[in-house]
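Take a look at this single chain in structure tokens; it is the form predicted alone.
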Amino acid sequence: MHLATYLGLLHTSLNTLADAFREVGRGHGEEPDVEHTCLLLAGRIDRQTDALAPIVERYGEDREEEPERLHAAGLEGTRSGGVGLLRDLQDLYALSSFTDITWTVVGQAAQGLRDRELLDLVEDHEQETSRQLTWLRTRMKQAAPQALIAAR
């Protein structure tokens, strides 16, 4: 059964997320509501992280390297000014489309173990991820036209 590598693949992604909205968050302060909604999402991924310990102490977890790999391909600081703002949203939003195609993942596992506990997780933080893409999206909406047309 290879579940525990999705779940070590998840548990890194969760922390490797939470810890790249935190990033952005602080390198953006000049933008209060990316500031602040930055690490609102990061304590939510804290606590989705938190969640998944039980079924991680019970099916195991091999980790991975991958969102590691993608977290400082993309995120080794923040970059300035509106199109920096644009392209860290960006990278937060791939991110976030890596965690959210494992929850997914994760989820057809527990469909087939028939795994209650599990996917009423994996729906819960499903959710709670689409919700974070959906900022991510509104947000660099956004930002877009000042950072690529007016801003020079």
The other form holds:
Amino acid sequence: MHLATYLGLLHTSLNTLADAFREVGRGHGEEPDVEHTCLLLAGRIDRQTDALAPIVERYGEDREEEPERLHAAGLEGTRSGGVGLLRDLQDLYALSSFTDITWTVVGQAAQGLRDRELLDLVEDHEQETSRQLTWLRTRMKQAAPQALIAAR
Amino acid sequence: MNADAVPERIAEVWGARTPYRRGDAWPRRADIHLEEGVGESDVDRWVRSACVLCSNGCACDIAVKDGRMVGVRGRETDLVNHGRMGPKGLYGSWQWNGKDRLTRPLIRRDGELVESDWDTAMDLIVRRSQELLDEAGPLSHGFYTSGQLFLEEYYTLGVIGKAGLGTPHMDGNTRLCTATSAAAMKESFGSDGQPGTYADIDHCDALFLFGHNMAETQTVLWSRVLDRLAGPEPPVVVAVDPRRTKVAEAAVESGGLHLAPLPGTNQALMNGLVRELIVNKWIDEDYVAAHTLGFSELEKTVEPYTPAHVGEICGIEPDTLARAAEIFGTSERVLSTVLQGFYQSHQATAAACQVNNLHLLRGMLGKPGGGVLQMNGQPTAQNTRECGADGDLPGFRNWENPDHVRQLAELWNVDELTIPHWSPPTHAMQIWRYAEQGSIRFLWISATNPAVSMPELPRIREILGKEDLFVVVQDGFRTETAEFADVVLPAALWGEKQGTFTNANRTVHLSEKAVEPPGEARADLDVFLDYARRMDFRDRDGDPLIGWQTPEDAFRAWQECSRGRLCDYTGLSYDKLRGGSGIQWPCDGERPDGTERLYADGVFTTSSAACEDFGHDLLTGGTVSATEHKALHPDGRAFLKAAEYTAPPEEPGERYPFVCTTGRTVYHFHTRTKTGRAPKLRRAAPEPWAEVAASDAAELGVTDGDLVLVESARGRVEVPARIGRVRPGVVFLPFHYGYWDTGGEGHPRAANELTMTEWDPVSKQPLFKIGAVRVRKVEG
Ligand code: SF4
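Coords for the form predicted in complex with the partner chain, given the form predicted alone:
After this comes the whole thing, all chains and molecules, with the earlier chain placed first.
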């Protein structure tokens, strides 16, 4: 069974995502709403990671053997200015989408396994990911015109 | 009544009691105050108006003698105040008349503001405006208004900004006072619009005040409560406030409760109250099933908030919470009011929505005594929200609804694309951020004083002082903000111009011009119209965009814009407003006498076609999309919105061990521009102070009157200490004391030196009520 590979992937990508939210939050302290929301969301992703523990115990997780290209690459630092903010939020959007579809894939396995606990978990967490994506989309839509047209 | 017979209202803030029984009409009481030496028979004319010194909007007549305002009297027949006036209305509304007013435009030359004339000043503004439009487009322009202008002025400015320039950067200081009220109503009921009415005070048997120090912020409304409390069958009052205010005292005396949660924890408290209602089944299940959406999500979210858990988070006794919920759950008619203690605090919208939820769960909306008043801090704040001079489209229209945008485009005869609607209109905090970053380079500030009222003043002064920011300030006085302006325009004030405004109760009043403005000062409406003319804004047919010249014509234009919307004004007119006194919108052909309460039928403004907003995630402010909204099929059902409690962005710690909370007190209003110039009010509260609990004072070695230094990571103030009745660990600073009357000695007294640049994710209202500070005695 390869579910363990995907649980490993999920675990890694959640950690990467939480780190990335923290990084962007800290890097954009001048935008208090961005900082506050990023840190809030990072904390909630940590909670997801914790909630994954009993599942991992059940199915194991395979983190060594997964092919390198399955990794979600994290952020190396943040950029500055209006466009920099946009780009950073866009990176978060890409990472968040990656975990979103990873949850979906794991959810499909849960269906096949008729694992109710895992299914509930997936459902909760898909809502959480959609919250991240919604906020990122909202914030980027707000920032885009000013950054692309009026900023100097 | 003889003017001398009115008792001194500085000490007797709420005046004499006129007790009444539940369900009876609140007795009338004529309050009057005239200049010394002027008797009633000396008055030449009485001119119809209403007070703009707080959101109560008390109806009054202005006494005019020899072309000067010499006093006011409350209008007994009015539904808002039944003749009463508070100390600010009596002493502050007209006494600044004629003294140190701005009488000529000023322009900055070699760093100094010098007197000029209207042509030169307006030329400068128009030239800079056009230069920037050519170079960077409309996104370079921002407008920051007030909760003090008239409806006609907001609407005109809204059209200029949205259809003339096409900038989304318009907001008012209403963002600091009332944005959460609007946001909470949009989230729960689909649209802004106060469900309840002040008359609910006459009928309720339980009254909950959530973060609302009504005794000081709306003194006349509080008289109404005191009169109920003094009469037979008084209501039980519950107060939520970290300070032992007069409201809190009255609550305890009424057999009710005072809940004093730690600042920043309101959402935990509210989740606890909602949970108690649910677990004790104090809910109207039929109403919930027929008229609401989201119950199971709400139930799940509040599940962990047991009285014990809430008690721990909020620092209150679990029993008190349970008892408060019982009062709410078992009283027959509950009225709730909400204000800044919630609106300017952490998780503001979420907490205000929970108040709505309590009422929805009990089906307690739209009936006499059973209602919610999501209050305003400022008088004409309701009009910015209606008319689109803040972050909203006019007529409670939804920026995400193409039909709504099309309606406006047709009304104004402009291309839909001119009207910015690609994302929510820019909120005030973001406008200042863009100015800080240099992408907004033209900022027009009217009738407000951000150099005192905005959070984190050192930052605001830096932004206002930036070389590349062109600042226009339009006001009646040379305020702290005007000192930073490139151009200062002298504006006519209340009593010197004509227009209408609406209070927190949806009551529309007409305010007539009583006297001529001083010198060359002009009505704000005339200034905006002059700008539009000089900028030559045109519609699609090449005609002038703004087709009106007078306040009455502007009012008619607004009526068309409001047609068919919740805030329908089409049944009103200036003449009608001169007839009776105070009419509550919606007022149209079917409801010619106005509407006392909204949503009596349990049908809310939530259909996807009608609603003002599709809603937000209360935790992050992420917007619900049109598709998601339609999929929910709200069809008139209200939303029971839920959110967990999260820790506030700043909590007391080792370096800054106190929570600082700020607020208004009874004798001053918005940055004291007017009230500080009224001698009686000025003498009553000449300077700010820091209120600390007795136990904290003892530990700090501070006694009453000692000078203390209160410091946050952002700034500091030095003010005398008052041993007060805040809860231990909390410091209270009255805000809106500025510097115009200090002789220019540094910046050590405005509470907003310390407050933080943080805001609620949904309403974008800044957090004035929580901030970590340290306190120490200033020696010598
Ligand atoms: S209660 Fe408010 S509106 Fe009424 S007189 Fe006092 S300040 Fe004016």
